[in-house]
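Form predicted on its own, single chain, as structure tokens, below.
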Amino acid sequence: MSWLLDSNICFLNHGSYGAVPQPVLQYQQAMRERMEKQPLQFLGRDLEDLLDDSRGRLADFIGVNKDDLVFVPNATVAVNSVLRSLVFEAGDEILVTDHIYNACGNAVNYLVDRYGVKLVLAKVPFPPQSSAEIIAPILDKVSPRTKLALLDHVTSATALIFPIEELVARLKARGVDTLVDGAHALGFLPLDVGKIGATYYTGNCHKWLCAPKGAAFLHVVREKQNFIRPLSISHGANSTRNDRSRFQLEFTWTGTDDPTAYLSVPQAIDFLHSLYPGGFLELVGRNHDLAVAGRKIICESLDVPPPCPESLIGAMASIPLGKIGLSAQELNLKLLREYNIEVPIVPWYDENSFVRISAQYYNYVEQYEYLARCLREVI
């Protein structure tokens, strides 16, 4: 197997922080060796150009110009990034749906202390039928001080895929920028930035796309790339270059970091579309039904119903539990020590719980009768 993974460990959970194959991590550290060699050369005349040159690669991958997009370490810096950088005024809403990312909420709630910004909370129900029950709750909360719609485009505990191409073109009809976590989408499914049109967009590269950690993207919108500053302003905020944009200059060096993690994505790309002789898109296929095969049988196994249909799931899902008698903790760390499983437990409302399984090139079918077998065990 091309991943360092322990084998002793079921590991059905590559959505939470990805695992890199041994051929990007061999690319990396000899990055990071030609750095070493000689940190000048490398940090303050070759990065630059090294940089341009993966980030073309990934927007291409994704569908973008690559001088609207930037490499952060993570989406979450990004999602900062572009809240800390926009205006808000006292009474301005921030629309987001209660399958928000918590660290991503944390952000919000930031501007409703500081500036007395409103969060307004669509509720979006789980299971959902179809797109439409996805839209509806959404489009309903929008009001004539809806300043930005934080959305997911695959949510973090319910690993449903939200229609986000439709929401973003009815939100901007009605006039709302949309900010999308697209964390998970890099990698789980095709993913055409450009074609969505979010004034907003982030993802990170290092979970289902497979590059090392520390790797994230930022797409802008051109027209408003002139507002949006990174966390830490450094050598950009006064240069006299004109060879680029000010969101390039001030996003490509926010001060000395390992930037080895940002020049592996093409690695990754290319050890992705390896995998299978129909390359990225067939490995997303396979994962996908590798993903609905693991449900179905814990459904089975559980005597519950698969929570939506399937089209609204990529590489993961979420089956609910119910009121399980641990806490969502317990019943993860029980997996762990006693059965070796590395699997989400995910509590939700009413003290309910699901288990929400990731399907990746290195899973297999008899990975999720064995953890169908010791759910039955335990709960």
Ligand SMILES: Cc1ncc(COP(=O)(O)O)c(C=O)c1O
Given for the second form:
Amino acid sequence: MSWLLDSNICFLNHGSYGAVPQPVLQYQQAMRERMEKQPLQFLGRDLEDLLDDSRGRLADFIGVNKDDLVFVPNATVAVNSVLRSLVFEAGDEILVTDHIYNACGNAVNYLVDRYGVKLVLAKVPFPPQSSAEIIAPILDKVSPRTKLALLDHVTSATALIFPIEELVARLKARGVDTLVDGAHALGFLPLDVGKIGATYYTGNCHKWLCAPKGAAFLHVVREKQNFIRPLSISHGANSTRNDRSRFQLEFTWTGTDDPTAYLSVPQAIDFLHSLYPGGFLELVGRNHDLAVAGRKIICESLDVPPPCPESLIGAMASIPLGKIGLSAQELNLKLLREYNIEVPIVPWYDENSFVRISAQYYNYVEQYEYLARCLREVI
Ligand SMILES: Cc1ncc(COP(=O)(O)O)c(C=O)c1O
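Output the form predicted together with this ligand next; the form predicted on its own has already been displayed.
Below is the entire complex, every chain and molecule, led by the chain shown above.
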């Protein structure tokens, strides 16, 4: 197997942190050695061109111009960079859904505390039976004060693919800018950031693209780039260079760090392409089919209906467990300690919990059968 994952663990949680294949890690290590052989040459002279190449490959992969794309260490940093760059007045509204990732909700709440911004919560039902059931409650919450909508492309706890292109278009038609948290989307589905057309879009390379940890991107439409600054202000702020935008200059250097995760992104893309004759798209289809099969096995075993149409999920699926006799954390640890299964158990409304399965290249059907048997035993 190309991954270093412990073969004693039934690992069904690619979604949380990703996992890096060995060829990609080896490339990263080679870059690190090159950096340490001559740090001045690498960081001071070679890095910008190396980053340009890597960013170019990523830009082509997600359908955008590379000048509008910057690397950031993770989606949390990207969301914070946008939220903390924008100017808000008391009473301005930021629209989010109840499927929002907790860390991003906290970033909005920071603005609530600091500027008197209002967080407006759209409740999206789980399970939704169609895209329309996701779109309607979000559009219902738009008001003349809505300054920004922060929406997930793929939700974390509920593992739903939101109809993001339609949401962005309909919000845009009502004058609302969008910040899309695509933490899971890259490598999970065929991603065309240009076509989605969000004002701001971030995605992680270290989850489903299988790049090393600490690699993500932020795409900002050109007319907004002057307003978006990195969390860490560095040399770019007063650079007199005019061969690239201030947006690029500022985000490309935010202080000394290890840039090798960013530089390994093309290797991760090549690796995913190499797994099947049909390349990346075949992998996406296979992972989706496996997630659907895994969900069916678990639902049948627990005697619950598959919660939402297959078209609303990708390579992950969340299955409601109902009220279980122990906390989500207790069940998670029990599955790990007694059955060697690594799978997230996520609390939801009304003491309901989900088990969220992931399906990556290294997973296979028998793992979901094993999880289904163990869940039956435990709950
Ligand atoms: C929807 C969503 N947004 C943001 C994040 C945060 O990603 P990171 O920790 O890489 O910043 C996650 C992580 O799982 C997520 O699921």
